[in-house]
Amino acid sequence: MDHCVYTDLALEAHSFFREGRRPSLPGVEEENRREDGCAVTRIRIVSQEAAQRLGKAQGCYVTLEAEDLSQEGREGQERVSSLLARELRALMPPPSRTAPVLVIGLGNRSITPDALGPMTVDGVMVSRHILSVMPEGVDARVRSLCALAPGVLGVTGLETAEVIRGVMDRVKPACVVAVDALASRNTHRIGNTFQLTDTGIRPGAGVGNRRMELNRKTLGAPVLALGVPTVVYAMTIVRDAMLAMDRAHDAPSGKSEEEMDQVVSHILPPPLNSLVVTPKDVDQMVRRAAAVLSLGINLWAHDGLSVEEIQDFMH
């Protein structure tokens, strides 16, 4: 990727490329709309050259930018989950009753900004074990779901992809849904932006801890990746503060985002320029985001069940 601050969001990578350069990047198709109070952006990377320039794999990326979820009540969060489920269906049809879906919660449960995946798994409506012993006693709309939070290499000594492949050999899922915390270039997107993609995921990429990729090639099944930004680089915060000061004094610098990053990189020497930070209310933020993700996955997989029916099943 051309720029010095990493982002997991294809929306931001494409926006950065367009900043001060050209209207669009050949090989990238972008659609924008608003629905249910969210800004929905669909980016499709169709060429290998564009994929290399953006640092993203070829495929489809859908970004849902919600309002501040901390100010939304239960109804607002369920509305985002319903939209998330509809976008998941557009990327991949709901699973059949016999072919299971494997939901993977990536990350470290003991580190709150990295606990999004495991916390999402906690809210997934798993049903494979029930369908295997008494399918006739379960609502026909319930599909086969199983879930796993494999932990991280530093805790388990096992590469995440190795654990997942071992489970897949036994379960043979029709598809994998991988959930992980992301990194953003924009502080306003922390905790409120959801990215869905059919390209798979590389765990830990957002904080420079790249592990083996999880995608159709490495796992042998389609992989949907879902994530929410929970951290930003300190460079991003300093850059945003400088831009805010310019606006407050009505004296815009005229510098592009890339030029601003270069200025900030001189202001923040190593290792501060690689510092990643998260909001002080990260506990509540991650819980909210995980609840939205898990309900969205449940509504997508168990197509036709209502929110109330899913909640009754879970309790």
Contents of the next structure:
4 protein chains.
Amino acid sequence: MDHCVYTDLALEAHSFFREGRRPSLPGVEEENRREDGCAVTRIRIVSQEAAQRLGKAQGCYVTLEAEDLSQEGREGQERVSSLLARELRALMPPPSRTAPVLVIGLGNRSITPDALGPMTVDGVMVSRHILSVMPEGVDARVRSLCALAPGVLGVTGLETAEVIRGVMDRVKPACVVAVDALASRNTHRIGNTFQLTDTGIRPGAGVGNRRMELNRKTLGAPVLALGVPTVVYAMTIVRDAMLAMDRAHDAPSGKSEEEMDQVVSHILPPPLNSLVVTPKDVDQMVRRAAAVLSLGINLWAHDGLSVEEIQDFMH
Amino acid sequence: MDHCVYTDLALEAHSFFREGRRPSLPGVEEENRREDGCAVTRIRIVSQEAAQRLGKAQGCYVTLEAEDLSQEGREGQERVSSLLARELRALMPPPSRTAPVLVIGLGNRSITPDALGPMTVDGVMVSRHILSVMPEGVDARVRSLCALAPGVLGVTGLETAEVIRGVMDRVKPACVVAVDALASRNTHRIGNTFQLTDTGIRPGAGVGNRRMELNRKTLGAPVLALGVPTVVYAMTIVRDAMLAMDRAHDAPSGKSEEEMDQVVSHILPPPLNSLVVTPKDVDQMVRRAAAVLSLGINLWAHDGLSVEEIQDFMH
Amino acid sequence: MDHCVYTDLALEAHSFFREGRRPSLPGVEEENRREDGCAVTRIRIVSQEAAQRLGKAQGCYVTLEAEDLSQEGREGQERVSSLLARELRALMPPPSRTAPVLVIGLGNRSITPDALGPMTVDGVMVSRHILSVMPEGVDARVRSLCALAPGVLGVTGLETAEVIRGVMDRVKPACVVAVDALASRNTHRIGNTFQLTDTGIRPGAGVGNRRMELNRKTLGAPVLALGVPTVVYAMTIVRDAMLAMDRAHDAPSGKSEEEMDQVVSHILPPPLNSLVVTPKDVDQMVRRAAAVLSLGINLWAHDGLSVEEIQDFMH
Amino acid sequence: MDHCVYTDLALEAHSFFREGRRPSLPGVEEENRREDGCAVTRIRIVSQEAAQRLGKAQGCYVTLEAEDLSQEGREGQERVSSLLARELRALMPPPSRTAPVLVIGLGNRSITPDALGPMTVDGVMVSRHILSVMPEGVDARVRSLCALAPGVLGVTGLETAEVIRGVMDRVKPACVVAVDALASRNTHRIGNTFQLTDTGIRPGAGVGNRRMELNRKTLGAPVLALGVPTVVYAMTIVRDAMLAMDRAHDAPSGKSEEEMDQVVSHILPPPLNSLVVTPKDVDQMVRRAAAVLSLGINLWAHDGLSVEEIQDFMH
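Now the other one: the form predicted together with a further copy of the same chain, given that the block above is the form predicted on its own.
Once more the chain from above appears, this time first in line as the rest of the complex follows.
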């Protein structure tokens, strides 16, 4: 991965490589459409070489870009959740009723921009504990869902993957849905863009600098990963600004990466990777994105339940 | 267990049975002393029969009763934490440096009187993740500590014991410290009494009506259980009031338990077990008790570190 | 007021006096009906003598009793808000567009059962600041609303009435809507009963033991008071239990109030008035009640706006 | 004020103007020293012209710069509070015991980087309500302190200055201490720099874009303003990056401000002023800074009380 593509979104990594002189990357297929007020992009990375160039695993990435969720009412947000559920279903249909889905909310509950995962888990309509004891007493559309927020290494002293694998040994889920806060390159995507992928979680940019890989290989079950950018790294926009200024010049400076990094560290003294760009009302933004995600997961899993039925259940 | 002894404290169960006409129970040893402003009671249940009468497992229970922690300053609270650490050490010395201790915070983080366990976990000074990669870089007094708040069944769809056992299979802790909010019979104990026991957690009164048993037999490792009463069940004080009134009569009413329960359910319509007596500022009380507990655990495990050193680390 | 009627609800005070041998109280008119799943009671206290007997000011009290709001979905809660708005309108129509309404959220934000007022204020759709600068740019159905959570004496060092009067001198509101957490006698009313009155706030039971009187006389503008019981004082249910036991006897004990109080203080050692009975999930209960109240106030003031329009605005 | 000096710190505004070719500004006096691990800078703006150039009111500004408070233990933080108290005393001694000090916490409690003021108010040791009824019962070192978090216009519909003036009419304070979250130009100052000034609050950069002026003239009493930068505007670092790149060129681009702004708005699409740079753990940073501020205010006002005595009182 080029050093300066500091993003968890396949969409942005691909767009970065095509920008300027670069043509569309071989080994990458991209489709675009609009639906329900969102730009829907489906990117398929099919060659190992393309995967390496983009710094993303081979597989399918779907991105839903809403305009500005903070301006949408409740209905607009529910529309995004429904679209999310449909796209999740296209990536992976929910398993049969007897096989549980384990939703994992990654991140640190007490660091707001990193709390997306745990907050999403709070909104998941879990059912496994009821279905396992009295399946006949539960509406036939309800599937087996369970959820866990394993915490982060610095707070628990436990590798997240250890906790998840330990729980999976007991629960034997048919698949895992992992939710995490992402880092993006573009501030207008913060809180407004939803990425769905069947490739799992990969150590990358992220908000929490997680170092584990969570995928079918490491966990032994298919892993859907869902994420929303909640930050842009401050470093990213500083670099972008310098590049933009350089390009705007008649004669580019020809500065090396090292020289540019020196300028960056003057403007942003270390620790660089703890400085992020967010909207001031980061609390509300994360709460809103988590609500869209959990409703989307609920609609996907409990196939056929309406938004109203789910909300009545969760109230 | 007699139906109306609705308490998680061995101290109260024992006191209930000795009250009135009952002599000290055979199979129970009780020692009392005062130390550092606390009443310290050590109860040992040594016969199976006594265990059944009291509704508590055989083993050792230590109770520290502070006068009124809300009136103590920081120093007074730290004194209780130090006493707690010493009593924990008497029950079980912290294991060697290479064997991790797993602290489990039971309970529901979003129900204040049940949040004691998760809040205590937040204050634990975890070290396992550092010790496992660079033991030589860490102060020799620091032991291997890790911590988990597994959530509750209704929110996760997962039995707490499943989660804990799954994690233990990976972490192989030398011992488990389980922290839980308790129910007491006496309102003055709320937030002020600390029970330590080597018998683990047992399905009982509790705040969260947990149904799992967590002890050496079910988990395969010794389990220290720590708890603080954060509620008295409303039902308890209503029954106590009726009994008191009855006794105050010249001629006791001779009412049967069923008749009394009818009167109770008139004053407290169901769901009875969700109604609790707490101080109004339950939020502060739980925060304070959790701070005392986590400091106590830290002082116990990281044997030789001072309060100041621990607080600097956690800041 | 009889010493043992420890309630902020006129409904309960009246019912207490009619109970047993007492006939309906002279000077009190009570009407009952059912509407939208709620029992609606309208009590009018018309004589000074009745006011003194009940310990409530002369005026009109409307009580909406829902069955169990925690079991209602979103729709059920919105239905209560709409009913609340209609009953508010019957008590006092919202003033003209140019005269602001000042909503006051009484109570302490960091004591959960006392946070009802501040949390309600957070959900009020304020408009005064926009209407005062560009009235023509605002939907004609939007009235001028502003809101303040003045805090409590122990935290601010300021008498609440001082703060309110100071602000009123500047804002000159046409009327005040004061929201406060109440104490009730009956646990099933906690979180489920809404009292509306045109008599203002009166030093009484309450959750926060406020000592100010807020009414037309002290504030110089009409005061609507809205409240929901969030606690029953532990003392109340203990006394009720003792009375019940006494009555159940063939021969009443003939105990004096003082003798009974001695028994109470044995079961509930002081400080008595800080011990309350609440549901364990007090946080959720208060959040739910505050949401119903603020939506009700919004529907009342912004006459003609739909629930959807208000929620879109507040999102 | 030059458009691109987007800071609330007089220190930074002055440094900006001296940077590069500019000599020390006439009409500005600056003294520097180190004390207790902090760089202490005292800037006095003495001419109207200098005030206009810097975009700051005439008066005295003291800045305490700690290295990195997140790395300090409790003791290090208390040292900064004590230094703060001494510098406050040099700016303005606390008034006599009978004249209250009103502490105002500006900002929005539910927007974390803007919550500094309200969170500081929560830690103020108020005493006015006790002193006014029984002065003889209170330690002679305790002065009369009261505190208010008036909320923000968008949430209350009330101009903050209206609320403050209304309350001041009633309370007649001898002076006002206004606490607000600031914007800085330099990320290393976030959470680590404390500005004290006798000039009051001025509409400026700020976190909350407040528009009121709070000073002796508008409030009728002397106003001490205290603030800590909790954000750097994203726009600021983008502009800085572009300038740095431009300067690093052999030949500056000669771009006009408008041209540069176009590049900015490409990297940061509007709404620009809601995007901020913060550390990821913004919640902890604000909590820490508020604790230092409130302890500093308490030590200043209650002259002679020790840190321990204050903490025991607030526990």
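Bear in mind the structure is a predicted one, so any value in this text is a computation, not a measurement. The term rigid core refers to the most C-alpha atoms you can superpose between the two forms while keeping them within 1.5 Å. Numbering follows the first chain given and starts at 1.
Here Glu159 does not count as shifted, since its C-alpha moves by less than 2 Å between these two forms after the core is aligned.
Put the two forms on the same core and the Cα of Val231 is off by less than 2 Å between these two forms.
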